[in-house]
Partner chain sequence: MDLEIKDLYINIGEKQIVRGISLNAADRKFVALLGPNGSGKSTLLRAVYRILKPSGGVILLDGKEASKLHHKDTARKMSVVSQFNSLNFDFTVKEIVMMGRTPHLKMLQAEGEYDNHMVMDALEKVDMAAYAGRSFSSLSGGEKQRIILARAIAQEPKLLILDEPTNHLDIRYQLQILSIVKSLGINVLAALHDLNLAAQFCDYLYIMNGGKIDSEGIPREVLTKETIKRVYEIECDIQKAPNNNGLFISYYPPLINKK
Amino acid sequence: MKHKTVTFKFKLIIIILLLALLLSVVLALGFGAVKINPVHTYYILLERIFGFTAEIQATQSEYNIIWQIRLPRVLLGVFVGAGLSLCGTVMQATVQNPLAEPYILGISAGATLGATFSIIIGIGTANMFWAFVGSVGATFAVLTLASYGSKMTSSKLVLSGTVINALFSAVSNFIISIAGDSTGIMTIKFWTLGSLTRANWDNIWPAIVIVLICSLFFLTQYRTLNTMLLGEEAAVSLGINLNFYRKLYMLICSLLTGVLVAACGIIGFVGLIIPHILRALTGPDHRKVMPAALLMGAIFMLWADVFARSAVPNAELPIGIITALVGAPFFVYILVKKSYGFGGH
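Model, the form predicted on its own [one chain]:
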């Protein structure tokens, strides 16, 4: 009976999150400098996607704003939020640390350094490749530093991530300081603060495709991720090579982080907040945590973006500031909550 209750609860959570995501998309499209009635938004989407026509009083400018400007941005926000939540969920299990996520472990800073390098030397069209190179470099540096001298521990990983984050950020700032390209500097500013403003139908697809592929892959890896939470002895008894899977998962998370940073810059703490909330709702089983985290991450990012473009009249806040304002206190809470564990371990 307990199993059936848990299964029903999980299905209910997924249904609620799906409905909340669909509602959030429609509502988010209406926010901005020009407010658009949600009913108009709904029927515009029906007409453009399904060919449905209705007697509504939507103007041509509302059609253009929804379809050409806001929908690409909202779609990118959905997949960026899902991707960052996925990275946080996987990394926390992989390194067995409740504080692990791309921003805190310095991977985002590495991706930003790679993008900064490509922009300043004039190969901005390849910034996604260089962001990936930077994120992989940061991952390698963190793992090397954390394992130097003795066995790698969770505390050493977080400390190593802090060091690499500071180092790579300093190098990025140094490159910006000595660069004379004002256009490039403004582009880099976009990366360091995080924003979805540059989303359009031409540039959102790499991030969407990579997030979909990585999500499908990790949704099949829940058994291995669950085993990682049990430790080395359980893995050996089950014949699972955790060392191989740790490196594989960290590499894939580096790829995903690099693509997301190239698309919208550094947006921190999403991968920290969402997995913890979902573990409280669904338990530590990654078969349940990951799909729920994908949906809640998308919802969180949508509303963070809505707040970023609506909080200040005639201006827009960088979305990285919004997520940091929410995430930093959450980070402190996890840090001081000594009783925390992955499902009680």
Contents of the next structure:
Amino acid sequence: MKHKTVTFKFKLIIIILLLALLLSVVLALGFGAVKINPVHTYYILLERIFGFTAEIQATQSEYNIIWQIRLPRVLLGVFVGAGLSLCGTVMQATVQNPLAEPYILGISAGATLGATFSIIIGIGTANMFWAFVGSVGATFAVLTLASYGSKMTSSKLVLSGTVINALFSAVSNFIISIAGDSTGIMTIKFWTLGSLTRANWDNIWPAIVIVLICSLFFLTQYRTLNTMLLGEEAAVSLGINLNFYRKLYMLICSLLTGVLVAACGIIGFVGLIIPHILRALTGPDHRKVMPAALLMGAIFMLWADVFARSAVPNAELPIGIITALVGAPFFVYILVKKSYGFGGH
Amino acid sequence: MDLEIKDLYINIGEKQIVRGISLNAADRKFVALLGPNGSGKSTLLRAVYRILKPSGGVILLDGKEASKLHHKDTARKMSVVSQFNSLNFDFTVKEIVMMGRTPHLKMLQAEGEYDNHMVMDALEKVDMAAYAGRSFSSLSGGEKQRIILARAIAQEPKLLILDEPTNHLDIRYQLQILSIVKSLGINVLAALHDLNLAAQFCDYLYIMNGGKIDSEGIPREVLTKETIKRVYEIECDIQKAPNNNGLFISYYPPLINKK
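Condition change, the form predicted on its own to the form predicted together with its partner chain:
Let's see the whole complex now, leading with the same chain.
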């Protein structure tokens, strides 16, 4: 009986999140320098996707703004949000630590270093690959540092992440600065605080495809992820080849981080906030957390972007500012809450 | 599943912790490893359940070399109650015990009637069925230990490895846990601290000291004043218990030099 009500609650959460995501997409398309009536947005989408002719006619300029400018950006936002949330969920299970997330562990900074390096030395087309090289390097560095000498603890992991983050950011900002073109500062802003402005129909597909593939893969891995949460001893005695899966999952997360950073710079804290909220709602079982985290991450990113676009008139805030404003207090909250086992007790 | 260890050596870093140990756990016997702190009991067990790699010797499970078997195949027959059960994430009791079914399920296979039955059965064995829906982190130390044992039972093991399963438990739960384990009627290898309990519950004892087997045998033969003096460096008196196979061991505190 108990089991049935739990499943019902989970289904309800998923349905609500799905509806909220669809609604958010329509509403988000209306925000920006030119406000567009959500009803118009809705009909433009219907017409374009299903060939349905609307009774209410939107203007040609509205049509162009929605379809050419805002929709690619909103789509990228949906997949970046889902991808970051996925990274956080998987990394937290893999290193058995509720604070793990690409930004906090410095893996995003590694990806940025790879990407800026490739742009500066003039192999700009391959920068997604170089971002991946950077994120794998940072992952390796942070895990080695955190487990050097003795067993990895929460404090050591977060400290190692801080160090790697500072080091890699400094080097990539150095590279951008000595490259010396007039857009240098703008470029630093893009890489370190993130933005979805660059999205257009030609450049959003790699990120979307990779997020889709990784999401499908990790949706099948719930059982392994669950046993990982129990710790090393339990996972191995339950028949999980822990060394193999840890490496595999961290590698895939690095790949995903590299792709996302190459698409929109560093956007922090999403992978920390979203899985936490959902674990409170659904419990830690990945069968439930994973799909819910994907949807919730997408919704969160959409609204963070809407806020970035419309908070200051005639200007645009970097989206990383918004996620950090929400995420940093959240981080403090997790640290203070002792039950999450930060520190040694 | 029968366990046979032949001439095992284990190094941690530069230090040799286990130095040439051979032992058997078979014929549905409750076998205990005794010995002082640092004698290598946990290290030996961690090698058996494959957290540590031995540097020499072999571990055979049903006659096959353990390092060549898939983790999943060994997990279908061998389960473990270790000392490491801190949990940063808040599962329910039932979810924790259901994880014992992991090695029996395929990647996307849903848990069925049978799995559910095994889980509830295991919870009843440890007397915790009423707690199925409770959050694991809200339980007391003794309750948590019983849930971890239930998970190991739900795994349907033929060999159960226990690393000091009664640590931090009061006497009632110490007796309860060991009685449950004994009643399973499977091969058991347990590291224990309490010599009285070991004598009462175990069929065969290995006494370790400094990474080697000091002595082995059935409890009444192996637990002698001389052995305890040699291994633990304390004096004691030993009597046979009148109503079971156990022993009464009463220890004398060591002399402390007062200046």
